[in-house]
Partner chain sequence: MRRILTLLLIVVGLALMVIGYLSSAPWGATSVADSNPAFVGAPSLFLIGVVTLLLSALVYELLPSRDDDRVE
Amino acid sequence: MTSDTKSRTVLPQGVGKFSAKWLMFTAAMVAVLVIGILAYLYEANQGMIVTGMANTGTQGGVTWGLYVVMVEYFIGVSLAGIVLAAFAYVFNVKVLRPISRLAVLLTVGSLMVGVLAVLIDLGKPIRGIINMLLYVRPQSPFFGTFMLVAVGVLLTSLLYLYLDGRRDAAYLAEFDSSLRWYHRLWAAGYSDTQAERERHRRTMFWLSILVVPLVVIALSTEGLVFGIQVGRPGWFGSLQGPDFLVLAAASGLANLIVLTAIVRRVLHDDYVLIGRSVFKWLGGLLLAATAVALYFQVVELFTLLYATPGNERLLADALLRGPYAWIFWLGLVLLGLGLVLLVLQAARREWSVGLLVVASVAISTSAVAERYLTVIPSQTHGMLLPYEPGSYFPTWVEFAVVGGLFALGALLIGLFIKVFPIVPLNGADSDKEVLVDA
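Output the structure for the chain only; the required form is predicted together with its partner chain.
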């Protein structure tokens, strides 16, 4: 790092500058978050009766409702960010470097709200945490899921975010800004010596190597939570683990594309900080993940259509032409639409950010639908005991709480962008960075 103190006070990428638009966005998100918190407090006070959930079978309801759907979705979204950043680091894919911090931030944000969604789903979260620490068994997929997701992957991602930002923090600490104390704290004495760089390279390499199997194990066990339940038609099956991973990759990449497009807009970036090739890479990766996800869906569809045995038939009917048909077909159509848009762009070798965003939103919505269909119908229509089929529709409390979780994630990312450069700087060379007024 250069030893001379910067006399400038304007930090790059609009850091430290809280514009009116940003304040409006933050106020809106805080409002949604407050409504979510109030809804949760109401739920905590009145009990789970205020949700649409009820006992399976005897009460014809579901014990895992919208909260668990969103757990699956958020945890899935978190996969792509950290894996992409690790991939870019290990294989030195410089083209993805500008979005590596954003990718890890997406992982951290979605993991945090995912873990919160788990806790919210528990009627008594504190008791759940204590019992997990005392009694959870390694045979249970929850051991892998919560131990590795909530602690392992989240902590690794936070470490990744922190360590990778030290160099930029040290550079920003040289600016005479109101955030100087914060950047100094983050830099923690970093002075950009050759030894420090080498140490950082080694740490990041091993963290990258560690995080990939960690994520694969954690997310596969997330799928196994359903896949190993032999007494629940629709859940039991060896495809649940890989299916979960593939859809997680697709939804994670889709969210990353949308987020990258938003960041580009916020920074008024004309492909200087985030180049066109970033979108080309993300589009290509999303295309591959979506194609495999669609393949899994089609395989599942054919299995449902052809010689479905016993109780599986009831579930298949509910999915294909029953109460869940609109979600099933809408999800499939959206996934297909997303894939077609991606294929067309790949065929023309021209990637439009607008079309990519449309495809990403379609794929991400489809992923929510797929998670919903994974969690809910097997509880209402997948019973081996002779109960009547049940039903489930989330109440306003659940929608408000989930809205609050989305708002919290958006707030985390929005706040981060204002206190730290979301696109990594080039250390001492960052004087050459385009200073944008966001």
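What about the form predicted alone, after the form predicted together with its partner chain?
Only a single chain is listed, so you will not see partners or other molecules.
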């Protein structure tokens, strides 16, 4: 790292610079967020009647709607990032080092909006938090999921992000910039001595080792929330835990690929930091996760077709040729399309950023569809009690609130890259693997 005057006044990677495009992006996200906040305030004032949700059975609706669907999606997206960063650190995969910070940031942002989605779904979040503190049952999967995901994984990810950035913060604190106070605060006295580097290495290593089983347990517990409910067709079963893990890996990697492509474009060619091999690794990992996810989908499909007992047949009919058929088949086609695009690139050994992004968007959209079909149909069809089939479709209020959550997540990432380098300063990748930009 050079120490000339220019390098000490101009922060790297565009930190501290606010371009017209960035301001336009921020303004658009703020507008979407404001609409989401107004929609939530309208819902809080009028009650949950303005949503598409209603009591299961007696009112023919669902008590878990789009908000819970997005809780499952956001949590799934988030946990792949921190696992990838930990994997790269423990096994010293230098190719993935440039995106390790972005991966952890994706985890932090997704978990934050996921926790907000939980609170929004409560209707009266303050009362819900108080009741949880008063009547909590630690043996409940609901409590386990909330504590492991909202507290355990989120705090661990924040700690990982903080420790990983201390060395860069200490370097940036030497720059004469308006953000010097922030970088000094982050560095917290880090002096980059040999002893401090070794202590930092050991801490990061053991933190990386800890986070992997924590994430596996957290996602498995989330699957248990559905898998142990005997009275709900389509939920009860031992496949829920593994299915949540695999779909989380696929959706998380898909979102990370899209974000990596965006960051690479934003940094321009002046910063050859996110190299070609990054996309090759991400594409290969996404290919493996998507193949397993599709296998689980096919297993569930054949089970519905050939071995569906009793009331489960009503659920199967609703999914395969009833009101949810278009979501089921669209999700399956998108997952297959994403897998085909990945297989073709792997076979040719040429990874196109454009095709990777298309495949990632298709897989991520399929993951949303799968989460929707996990949560909703089991509440409207095939119930053990003698109720008529119900129905549910989100209202504009729910769509606006969810749009606000996405905008908040995008704002968190967009603001971060303007106050801190998104690529570690010692993590550039200059490999020459074959990659096509279009």
